[in-house]
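The chain that follows stands alone, in the form predicted on its own, written as structure tokens.
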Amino acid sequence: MSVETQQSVATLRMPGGLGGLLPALILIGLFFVVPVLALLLRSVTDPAPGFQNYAALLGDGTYARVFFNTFLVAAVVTSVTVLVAFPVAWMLAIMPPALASIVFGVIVLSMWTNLLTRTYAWMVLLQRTGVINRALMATGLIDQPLPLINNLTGVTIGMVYIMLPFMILPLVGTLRAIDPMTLRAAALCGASPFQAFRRILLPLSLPGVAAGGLMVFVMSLGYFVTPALLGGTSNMMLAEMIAQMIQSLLNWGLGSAAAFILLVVTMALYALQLRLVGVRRATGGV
């Protein structure tokens, strides 16, 4: 077949102009747009037109402490799971490929557990007479069940324990990007672990640990279930508000008001993460 034929058979076959993405763009209207500029409309007309939905919620004290709630619990998750992640991705990225099968098998395997029985696993083993509780009093460590549950600490726990996948498996594809003679290099000049994990292993990863942390602050702020089960009444997210408003008060404006802000402060923070990679790109990682 000569080069003129092939060339006019892609053609054929390859739509051009925005034939080929209509489709996909139809999907996204119908799944995406319109449920968003339905949400919009429903938080500045229900049950008036105004914007009294989003004054009350960013003018009321108790709204704040919600809010406030939201963005502490996902930065302290995101946090915890970076420092839990990052060794076990490092331990991924140099050990046997053999074993990093297994490993990152198991890994992803709790992936697909259902998240209700991990969170109510969590809650079995986190109270007062719990596995934990119960092993640690045993040792003589403690006197006094500790508080693991219905608090901070408990949605911590179960949090970071089910965004951990979502951490390691971006840090591991950044880590094992890394030249390994670089950190030999490090070390031939005189440069002690600390030093080459903090001037060489650690700037190199950054794009990893941005793009999971970035995915794992996202789903921390719109999650429910766990924070649900595993939080107290002081420890109310954001999903928990929004779903009392509209399940229970059936106030549709406040909580599509609610909802819209989540969305509009979680794509604000992708845009922010995609303008820092983007300069990090254009200055050469300087």
Second form
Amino acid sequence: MSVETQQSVATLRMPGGLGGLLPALILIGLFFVVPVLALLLRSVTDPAPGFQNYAALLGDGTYARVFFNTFLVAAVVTSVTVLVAFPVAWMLAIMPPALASIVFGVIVLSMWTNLLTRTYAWMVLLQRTGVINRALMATGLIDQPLPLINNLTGVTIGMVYIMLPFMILPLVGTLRAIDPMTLRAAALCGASPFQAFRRILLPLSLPGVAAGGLMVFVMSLGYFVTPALLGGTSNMMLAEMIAQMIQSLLNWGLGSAAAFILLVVTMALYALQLRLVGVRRATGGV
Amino acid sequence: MTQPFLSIRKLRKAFGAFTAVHDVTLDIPRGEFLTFLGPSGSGKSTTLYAIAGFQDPSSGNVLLEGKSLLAVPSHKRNIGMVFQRYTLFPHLSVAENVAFPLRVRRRPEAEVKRKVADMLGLVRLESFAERLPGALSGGQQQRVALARALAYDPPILLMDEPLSALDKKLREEIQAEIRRIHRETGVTILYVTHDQEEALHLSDRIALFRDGRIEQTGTGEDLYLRPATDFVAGFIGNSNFLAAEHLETKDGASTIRLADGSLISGINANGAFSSGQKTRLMIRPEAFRLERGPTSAELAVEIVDVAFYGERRRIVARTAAGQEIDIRPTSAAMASQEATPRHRRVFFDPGAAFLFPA
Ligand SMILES: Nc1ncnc2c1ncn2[C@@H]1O[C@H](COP(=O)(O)OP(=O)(O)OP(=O)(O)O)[C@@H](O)[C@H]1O
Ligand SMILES: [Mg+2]
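Structure of the form predicted in complex with its partner chain, given the form predicted on its own:
Below, the chain from earlier opens the complete complex, with every other chain and molecule after it.
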């Protein structure tokens, strides 16, 4: 092919590329932007025009508690997920590829299993007379059943389990990109395994931790099913509150305002992450 | 008997059913520059890794000043190493990379600063201290790796093909630096390469590896002038092998008959041969002369091609038995031979020729 034809093809493709995006843009507009705008509109017009819904949400101690609780649960879940996911991701990264792909298969399979099913399974395991409590009592480690459900512990356990894949997958990618020779070099330089972890492995895996962590945190902020089933009434999360406002109280204005606040917080967090680590790293390098 | 500085004893390393290193025994005096030379897969890196502590040997021992290193984990061996691939810590600046071994040893800040400056001076990269490794060329990265490996004054420096990723010019430049650093620091160096030229001009001694064993250990001259086996002769420098029949050996000097029927005596015998045994005669291309000397043996050849290679010419010639051989007289010697007859005799000193089993 001559240079000239190549050039003309390239110039033709430029506007064509944008044109190709059009259906996708329309879809996003239709299914994302329009509902969000409707939500925003409703939050400042229902029941009457003005910011009274926002004032109510931000000024009331009960709602503030829900906001606080939501962030607390998201933070706890994210931290625990990172702690559990890191060793798993590391093992996956250094495992023989054939074995690693089997483990990956199991992880992905668990993601495909129905969310409700998995959460009910945890209820069976965690309740007062559940498998875990009975086993612990049978071995004599405890005499009273541990309160594992209808509280923060239950929510954390159930949500960490659901969030793990979202943390493990980006982390494995980051860890695999680290040359194992770098760690050998660190060892010969005199770094103990802990020092090599602290000074080399951890800093190098931070982009993966940040990418996975943000994803888990943001998903946790808006989570509904697991907190509703495994959490107690005293630590309600935002999504439950919104559902309650709209479904039970039929207060669309207040519910919309709460949902919009959640959206703004989420976007702000994502923007912050982009600022801190750059676009490529924020998406886990993919 | 004085104790060797570093001693490798009957080292063996098997990966499952495959034995990568069979039986390596080597004593290395303090301050020596020793090179592991050998073809790919001959066990050079595996031997080095056993010294570094990355791989536990299946049997055998590695002793430093008489004390076994095997039970000592890598990070306590106090050994420096430069790898084939670039292994600088990508998130740390050049200065922090060099400082790393000192920081994990919790040396005082003033000492770290001074040492980092010293080391960067040694590899001539003072002005790059604040750069990240990603912003350095391959040659510069390897020099930083060298500085990092030497920062804690290790008694031994291991280098596993540190220059193989670099182009020829850069390689020669850093080779010169490595020689200078060896002179200036007196560190004992174990260097791995499969480039014979690099081995010959860098090292005090060379251990030539083949299939997990050491074929011969000696100075470059030893290996070149007195190869113990035909493998060594073939690996170091260039060599011609001529089919020959062994007639007799007396006092290490053999008499043979070449395929064209000519008899040659006074040849170095590597091993014991029976009368009539088929052997191979090795003659270096540089050992051939165009004029008869006092002790010369001669060979009738037909000149096929003459090429000019600067200080030497390269002649391709064919023996009466139809075998092509490589002859490299100096260009100066050729100058007085301007009319090269197509059929002629070439000469060599039988003392520079070696006999090996066929
Ligand atoms: N972890 C391992 N598992 C299985 N076989 C291995 C392993 N490491 C090395 N080997 C094998 O051992 C042999 C020697 O390997 P080694 O790396 O020591 O060779 P080398 O002399 O350094 O070669 P090169 O010049 O290519 O680096 C090779 O055949 C290699 O395939
Ligand atoms: Mg190697």
